[in-house]
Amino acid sequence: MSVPVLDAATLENLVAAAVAAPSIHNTQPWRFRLDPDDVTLEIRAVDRRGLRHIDPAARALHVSVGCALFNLRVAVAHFGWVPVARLLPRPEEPDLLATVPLSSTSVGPPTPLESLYDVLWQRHSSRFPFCERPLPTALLAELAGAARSEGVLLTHPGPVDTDRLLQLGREAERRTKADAGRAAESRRWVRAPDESALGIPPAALGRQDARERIPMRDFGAHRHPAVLISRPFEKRPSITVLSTGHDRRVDWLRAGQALERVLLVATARGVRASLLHQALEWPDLRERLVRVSGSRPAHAQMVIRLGYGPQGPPSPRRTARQVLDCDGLSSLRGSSGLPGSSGLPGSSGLPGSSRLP
């Protein structure tokens, strides 16, 4: 294997891969910085894009950054480095959530992460009805193994517990609609695509379940009933619960990495996913999710709906130029002090685009 070279184009591809990850309300609450002294990429939280009402403890922000970190690990493995990460490496810098070194060259056979590189450009959430085709037992086991490889548990409740999970989600959605602060916060992140490349385009909101069983977030659209389009969703949805044994910041980051690994493996198998996060936004409902998940001790970190169906429209993504701090780049080959777009997917024939979901 040839020795990987960190030039400006490669750095842009690494960051673009990370940015392709999902985040709550597509807030993309991250920034990246290259430390030239030890050739390490840093991922920092952008607190101003946190959701004060929906996510006051920044748990969902950490899960979102964990998803981006997993994508970065995939890209690092693809380009030939060892895909390792240090979580919360400097307690005195609470916004620094992870670092990924680019100094050790990978040797030996390809890692499982490398096979997910092409997939990460294809993955995005689908808030649309799925068909009634059940997921194979072997696939559910594979997804559970993907989460377990990140130290996180993925459970697939039976029909009774699935009904209870959906009921908790419906209760959370009802509460959010009645809470002026939370409803307004969600509405602010529904916007037509613009130069910020943040938020969710109206076309990506999906549909509401005409049977009123699956709680699809309406993002405040209930204020305008004419835009609430309902369709019958699947009668027997496949719901999984992602949970951790502890509930610390490091566990939230691990949960995010496990979530993205599960989503990428699902995408590779032709399975769509949507995230039912509402019940996790209310502490009492989140505690009840843990009991439903069937694992003790456990802390629910995400509820995932899986199935076969349409992809749905994408949401925008910020470019490497928008999320990458510039200091330390001037020493890179092909760099003029700012990351350009020559190496970004979508601008040089690589998979993906700047409007990834």
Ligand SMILES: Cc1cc2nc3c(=O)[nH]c(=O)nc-3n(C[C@H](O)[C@H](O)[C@H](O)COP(=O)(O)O)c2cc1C
Second form
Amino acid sequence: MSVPVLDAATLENLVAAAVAAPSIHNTQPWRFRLDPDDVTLEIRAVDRRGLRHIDPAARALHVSVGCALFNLRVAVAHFGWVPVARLLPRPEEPDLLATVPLSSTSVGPPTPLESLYDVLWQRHSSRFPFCERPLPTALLAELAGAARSEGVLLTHPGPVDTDRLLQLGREAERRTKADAGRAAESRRWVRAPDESALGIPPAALGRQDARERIPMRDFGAHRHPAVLISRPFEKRPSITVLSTGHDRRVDWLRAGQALERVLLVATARGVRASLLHQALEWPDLRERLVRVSGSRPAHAQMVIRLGYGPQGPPSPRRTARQVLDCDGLSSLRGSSGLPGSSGLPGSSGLPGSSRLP
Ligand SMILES: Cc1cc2nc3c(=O)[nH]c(=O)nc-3n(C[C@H](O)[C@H](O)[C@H](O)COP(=O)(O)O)c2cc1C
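Alright, leaving the form predicted on its own aside, put up the form predicted together with the named molecule.
And the full complex, kicking off with our chain again.
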């Protein structure tokens, strides 16, 4: 492989790949900066886009940024660098969640991450009914392996535990609708695509389960759910749970990377996914999502519904230019380095650029 060149177009592509990641309520709570001295990309949290009521500890924010970090690693591998990251590298800068060096060149055969590059532009949440076809055991093992490579456990409970998980999700949905602060916060992020390029467009909201079994999130937190469109969902949903041994910020970032890795491998195999995060937003319900195995406690980080069904519609994304701090850009070929000066080329040639406003 030839030595990768970090020019403005490559930088924009790296950041656009990261931004294509899922985030809670499509808040996209991240910013990027190139540190020209170390040739390192920094990912920082944007706290003002955190969900104060739904996610007061910012756990879901960290999981979201972990997803973006995984996409960034995939893109870094695609361009020929070694896809490594340092998590929470400077404790005195709590908003700096990770750094990714763009200095070491990959040698040897392609890494498994590179094969996920084309897929990351195609992944969308699908909140529609899936068919009854079960997931092959080998595929479930592959997804568990994908999570394990990020240091995270993915389990696929049997029918009894699945029922229990779904019941916890339904209880969380009921509570959220009754909680004025959370309901209002959720509603604020449902919006027709606008210049903010944030939030969930009505077309992506999907359907509710007419059997009232799978707790598909009602982002509008309607008091009268009859206004929502319902369809019968699959009778035997494939539900998986991501969990970690500890519950620190670093574990949340790892969980996010594992989540995105699982979602991309699933997408590559033609499997759709939607997330059922509601029970994680209530501490007592979250605790009940995982059973204590032996003496090692486990902490649930995500509930994922998987299956075969329709592709979900895309949700908007901010452009690379909107999320990249420009102070480190002047050293790059193809960039004037001036904020807002169009130093970065337009995104028309980028994969997935139709998603960018
Ligand atoms: C931490 C986290 C929590 C999420 N929770 C839910 C959820 O409870 N229900 C849901 O349908 N989608 C959930 N999502 C998916 C986001 O709504 C989705 O990623 C975002 O709207 C962007 O859409 P996309 O996934 O189609 O790109 C969650 C995503 C993350 C990262």
